[in-house]
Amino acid sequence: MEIVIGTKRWSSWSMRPWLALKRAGAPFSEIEIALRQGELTAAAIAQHSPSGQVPVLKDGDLVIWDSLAICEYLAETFPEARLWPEDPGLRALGRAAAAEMHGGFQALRGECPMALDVREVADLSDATRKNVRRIVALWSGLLARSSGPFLLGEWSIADAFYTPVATRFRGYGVDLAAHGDTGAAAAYAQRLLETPEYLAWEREALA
């Protein structure tokens, strides 16, 4: 397998399937394309991606160009990795949580873009605060249902989807307690940033 990703410091979309690949223990190579270089970036991505976006997973002659689709493919290809839980209820909730991240939280994305080297305290808009409150409620509810330590109990694709959010909360100094957290969400965010898979990504991103 080969995964084509964007600059690790910035590409939250690329991080998600990369983490799932690492967790699955799948042997893979990677191509990292430099983002934010205009036509050069677009031309480099176009060599690999039918959508003109990254990430892209190549498995033989199969090309998959969406982060959620890549993760689902990995879950089916490597069932022993248990990238989704066996419990159908938790699995459905995890998919709903991943899909909500995949298609939502636009204010947070725009106002606090992923940048692993940023350390500041952002003045959040009302729209972004609403996003943060929803994420805190979502995390807290799933952690209470599953008993943790991750959203669905064991680490899953849902956690891959929210790891970039944890980097945003850290980088932009977002106080989760001010958005309804009683401690569980902040502790979970910290756990995401301590997984071996994330730490490997971060080391390579900041090298």
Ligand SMILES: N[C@@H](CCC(=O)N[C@@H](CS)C(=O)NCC(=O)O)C(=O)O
Contents of the next structure:
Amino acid sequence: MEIVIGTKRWSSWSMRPWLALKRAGAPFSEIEIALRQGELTAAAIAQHSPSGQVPVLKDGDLVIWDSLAICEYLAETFPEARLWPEDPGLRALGRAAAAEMHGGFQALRGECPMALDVREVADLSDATRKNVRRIVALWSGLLARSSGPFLLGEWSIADAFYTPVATRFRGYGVDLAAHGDTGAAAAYAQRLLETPEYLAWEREALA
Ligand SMILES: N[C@@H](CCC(=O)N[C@@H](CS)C(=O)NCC(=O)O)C(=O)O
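Mind pulling up the form predicted together with the ligand next to the form predicted on its own we just looked at?
Zooming out: every chain and molecule, the one shown earlier first.
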């Protein structure tokens, strides 16, 4: 398998399936395309991606051009890695959580773009605060239901989807206690940033 990703310190969509690939223990090669270089970036991505975006996973003649679709493919290709839990209810909730991230939280994404080297305290808009409160509630609810340590118990694709959010909360000094957290969400965010898969990504991103 080969995954085509964008600049590791910025590309949150690339991080998610990369973490899942690592977790699955799948042998893979990768191509990292430099983002934010205008036409050069567009031309480099166009060599691999029909949508003009990364990430893209290639497996033989199969080209999958969306982060969530790639993660689902990995879950089916490597069932022993248990990228989704066996319990159908938890799995459905995990899919809902991943889908909510995949299609939402625009204010947070726009105001606090992923940048692994940023450390500042951002002045958040009301819309972003609303996103943060929703994420705190979503995380807290799933952690209470599954008993943790990850959203669905064991690490899953849902955690891959929220790991970039944890980097944003750290990078932009977002105080989760001020957004309804009683401690579980902040501890979970920290846990996401301590997985071997995330630490490997961060090491390569900041090298
Ligand atoms: N829905 C897509 C979104 C992918 C996306 O927005 N990728 C960005 C990089 S993180 C991209 O390729 N941008 C093109 C560019 O920067 O030229 C997915 O989940 O894979």
